[in-house]
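Shown here is one chain on its own, the form predicted on its own, set out as structure tokens.
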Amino acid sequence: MKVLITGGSGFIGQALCQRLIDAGHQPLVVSRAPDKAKKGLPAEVVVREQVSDFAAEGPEAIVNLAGEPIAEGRWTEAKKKALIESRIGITRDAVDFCSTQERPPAVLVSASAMGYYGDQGSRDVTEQTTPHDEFAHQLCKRWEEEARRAESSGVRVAILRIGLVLDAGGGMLAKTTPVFKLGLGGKLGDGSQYMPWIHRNDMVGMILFLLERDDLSGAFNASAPNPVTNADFTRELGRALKRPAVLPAPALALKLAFGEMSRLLLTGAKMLPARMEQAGFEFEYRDLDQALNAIFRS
């Protein structure tokens, strides 16, 4: 299976155009810098500009990727501008593609995240749970609603909501591992917020299965079974690294150094991956401690 992806180059994208390899089907990867990319990816994997540039192959499927990081620096108008662009642009490149096929990719693996629920507080969130309106919904609704669209063009779409991607060389223990190795992290506010994580290998597995089972569409929650508060990550991490994790950021610092992006720090969702339960979708690494001690083991 010919399989194209925006973001293929990410965090996520590199793991998963291995294993497409792995399991014998064609990754096709869309990068602003193509020779950058390629640095980053398996021989094997096909990198070109646009989404358009794979008229040519008939892709059976898009995964789509790609976006703008969303918790660095403040959100000033410009920033939230270019987190939206950055996903409804390349989402909708997708799509329009999608339209314009002979023969349309049968299915749409496109990402939104756990922002889309908003601050939740401690109550179990599920796909059906009724979200909080603040901006990161309404930037996951945008991207959502535009990747439905292929729906359309007789595509089927399937949604995940992606919480906090764990693994080595990348996403965000790159950032808090060095932090924690130095004796210097703690828990953010009060750590009582929810933070849903997820094994970066069973985020890939949840793509491969969406992609193979053509009875799923939707919106799917991309979390591991068991999230957890700040507090209880700050303290796991610390003691998968054997340093202390005692000096807390306090809420109003992170109000200051970041205004309203904070909110990503302090709030949280303890969202339930629901519907991949139900689907029959199993779990590599269900509990943190386990995933942290295979990363930090590996």
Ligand SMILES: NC(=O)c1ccc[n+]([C@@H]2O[C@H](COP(=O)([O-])OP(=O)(O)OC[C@H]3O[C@@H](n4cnc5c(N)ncnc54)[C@H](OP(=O)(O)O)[C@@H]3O)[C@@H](O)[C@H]2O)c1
Second form
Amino acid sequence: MKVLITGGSGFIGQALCQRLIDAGHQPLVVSRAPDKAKKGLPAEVVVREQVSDFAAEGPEAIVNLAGEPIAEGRWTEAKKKALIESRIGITRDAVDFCSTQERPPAVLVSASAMGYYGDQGSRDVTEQTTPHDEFAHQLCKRWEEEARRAESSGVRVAILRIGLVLDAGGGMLAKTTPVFKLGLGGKLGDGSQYMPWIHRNDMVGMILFLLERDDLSGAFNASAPNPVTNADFTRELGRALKRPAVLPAPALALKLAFGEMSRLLLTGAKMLPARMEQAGFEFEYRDLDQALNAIFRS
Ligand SMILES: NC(=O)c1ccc[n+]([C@@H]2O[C@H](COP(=O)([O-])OP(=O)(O)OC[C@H]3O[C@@H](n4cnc5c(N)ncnc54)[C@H](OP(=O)(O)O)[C@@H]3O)[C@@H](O)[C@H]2O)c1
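Rather than the form predicted on its own that you just supplied, could I have the structure of the form predicted together with this ligand?
Complete assembly follows, chain above in first position.
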């Protein structure tokens, strides 16, 4: 199967490309900087600048991952605009591509994030939970709505509301591990906020699962069945790295340093992968200690 991937050069995309190749598929990656992207991808991957550059290949599936990094720096008005436009723009390109192809791709698997739900305190959050209205929700809602427009071209659309993706070499662990290794790790605020997480292998596994299962569509929570609080996460990461993790970052300091973006660090949702489990997806990593031990052993 030819699979077009926007943002395929990123942390999830790189692992996805390798897994697709291993399974005998052909990844076609869209990147703003194809030469640079090629350096981080297996040689079999074809990389071009625009979605429309792959019209002649007739991809059978699209995986939409591109977007400006969300957890970096303050959310100034310019940053918020970039967060929205980078996602809506390329999603629109993918959807328009579907509408212009004589044989449109059968499926679009499109990224969204746990931020869809906004702050949910400690209640269980499934795909049915009413979101809390805030910037992250508005961003994800618009992103998802744009992707779902592909349904009018007869494309099956599956949305992944992604939790914190864990593995070595990128994502949140690339930022936190150096701090923890110095013994400077600690909980954020009071540590009671939930952090739904997922090992990168399971993240990629879910994408393949949704590409293959033509009975599945709509929104799916993409996180492990056992979410943890920030305090639990901090303790487990300290334990996996064999370092103390007792230096808390006070909520006020994070608010002053990051403004509105600090909500990503100080609030959360106890997101559960209800629809994935119902559909029979088998997790390789259900528990955080198991995932972290595997990551730091390798
Ligand atoms: N990793 C996580 O923990 C996590 C959690 C929740 C949601 N997500 C979402 O899942 C998607 C993939 O995650 P990831 O961790 O693989 O992301 P990533 O490593 O940041 O990669 C995303 C890719 O998007 C492209 N991109 C970046 N800024 C862009 C911009 N301004 N305009 C257009 N394209 C841009 C880049 O590709 P080029 O430079 O090659 O163009 C980049 O490789 C993202 O949309 C992210 O928001 C990730």
